[in-house]
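The form predicted on its own is given below as one chain in structure tokens.
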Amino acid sequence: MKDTLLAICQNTTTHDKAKNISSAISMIEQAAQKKAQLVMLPEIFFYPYELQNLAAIAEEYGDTPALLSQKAKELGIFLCAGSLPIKEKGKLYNRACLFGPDGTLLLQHDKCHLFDVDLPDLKTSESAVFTPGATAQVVDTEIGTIGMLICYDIRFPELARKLALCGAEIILVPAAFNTITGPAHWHTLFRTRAIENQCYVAAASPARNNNAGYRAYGHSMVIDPWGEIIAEADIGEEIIYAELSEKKLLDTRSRLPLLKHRRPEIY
């Protein structure tokens, strides 16, 4: 990989979809002005994560992805367009897209693990709305080999390990943990995935909107291959920046060669 400036836009999601998209684009432009080469948006960045409403505001694979593709080309950046509820062949997917500096779709990921839980203060069933994805892939780019996951996917170490074994140096994770799971597991899970796979992990959350039915945890962050948090947001709207260092990646992997020491024949 190459030394890269990464920006995460932790935007506030309201019930005004058009306003949310406009605000996110303004943040992307601001990040590009600060010389960020790779910019990220959160999971379902243009609307609060309220399952009962997502099907109604979903769209065919078209307008919003096309707008973000054009913005990546205009600014000459790599853009992880958070995730969007996308309709395709009668099914609804929670889909993340990575666009290149020329606007090309380099990689897409449909959320593979759907959040169906019955907790004391939270009961939800994503599978009632979304169809799960069935693949996890990486793409080689001029700034490094990049993989993507979405939110609940991070709890399944096999999926992140698959990306690492495919060469991932950077794993981008649009996510929207809530105020129950966030304080409990957000930092631990993302740091662990970075440590065990010796790669950069970036988690992009929406800002917290206390007027929405779903309150995101916030705390977007970037973790280096040693497991250190090198940038972290609070709960409000902001852009955070992190320098991704090729030297840090190579030093970590050479001094503690975990992936080389694997013994899959006994697992």
Second form
Number of protein chains: 2
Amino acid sequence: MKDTLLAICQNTTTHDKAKNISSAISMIEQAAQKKAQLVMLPEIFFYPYELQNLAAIAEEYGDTPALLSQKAKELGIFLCAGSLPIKEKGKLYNRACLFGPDGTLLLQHDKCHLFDVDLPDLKTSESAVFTPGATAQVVDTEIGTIGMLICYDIRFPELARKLALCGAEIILVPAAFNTITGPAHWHTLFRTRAIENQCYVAAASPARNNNAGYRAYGHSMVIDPWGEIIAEADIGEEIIYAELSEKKLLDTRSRLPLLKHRRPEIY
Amino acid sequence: MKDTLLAICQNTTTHDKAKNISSAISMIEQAAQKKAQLVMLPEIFFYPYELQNLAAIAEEYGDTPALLSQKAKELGIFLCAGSLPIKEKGKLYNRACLFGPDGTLLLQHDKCHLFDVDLPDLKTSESAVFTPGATAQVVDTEIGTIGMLICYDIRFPELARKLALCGAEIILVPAAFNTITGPAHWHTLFRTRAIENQCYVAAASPARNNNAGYRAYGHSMVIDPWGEIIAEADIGEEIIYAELSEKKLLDTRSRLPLLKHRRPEIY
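Since the one above is the form predicted on its own, can you give the form predicted together with a further copy of the same chain too?
So here's everything in the complex, that chain up top.
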């Protein structure tokens, strides 16, 4: 990997999709102005995470991805366009897209694990709405080998591990934990994925919107390969920046060579 | 599993092995007096974790395990006898033993991942001293299905996951993190193993001994299946107690059924 300035846009998602998109674009432009080379948006960055409404605001792969691809090209940045609800052949996917500085779609990831839970004050069934993805991959770029996961995927150590074994140095995770799972698990899970896989992990959440039916946890953050949080947002709309360092990654991996100490024959 | 009172004896390990054993036994007796049904000691509970000295104080599987087995029987408790350096056919293993209330050896675990690191202020090569274990298993008992790991094993998500998939409800981890890796990773890693595997995780450390060549982190703790730390020691000699609740385990697993949401076909 190369030293890279990463920015996460923790944007507010209201019930006005067009306004959310234009405000996200404006945050991306601000981040690029501050020299960010890799910019990231959260899970379903253009609407509150209200499952019952996502099918209605979903799109075929078309206008919004095209706009984001064009923006990546115009600004000459890598852009992880958070995730979008994408309709395809009658199915709905929760899809993250990574565009390169020439606008190319470099990588896409469909959320593989769907959040079907029955917690006190939180009952939800994503599998009633979304079709899960079936793969997780990485892409080699000039700034590093990048993999993506979406939100609930982070709870499953196997998937981040798969990306690491495929060479991931940076794992981008658009996510929308809530005010129950966030305080309980957000920092712990994301930090562990960075520690055990010795890579950079970036978690992008929407800002908290108390007028929405789903209250995102916020606290977007970037974690280094030793597990330190090197940038963290509060709960409001905010852009955070973090320097990803090649030296830090290589030092961590050489001094505590976890990935070489695996014992796959036992697992 | 059944509701169970677990105790961790965070004993001080000095350079007097006989004294350490007798003091550990006395702590086990205290814990049993307070009605603990499952009692646990830390990694290499009878000597400071000074690698250069461990071969000299190691034993064949003999007197010390026999003493601990007898103590488990006398007190009618499950006893995780931390770990011991055990010589076997010219090799040395870092071995954890679990005795039942009738004194039977129910389960043993040889540390599978050896800590070979080159950190600032901490260079160590366990593989120069120990032979690694080659399996990880669980045992069904009347208080629950129990698995064991040792220290560095916890950094590898695959091994705790293997135990969980074999049915582990309680994972016992004798460990001796130090004052560098402890503050950086101890709480985060152990909590994540509990969260992602939805089981009780108990981490037993020796007390900090500033006169020893290896300064253990302390902070023995018990974590519930939701990831909450329900008991935690400071750095000194101390016994901590925690109630393991069947209801908490079942509730967590039914409300957020992570283990059922795995997608092994993708990994």
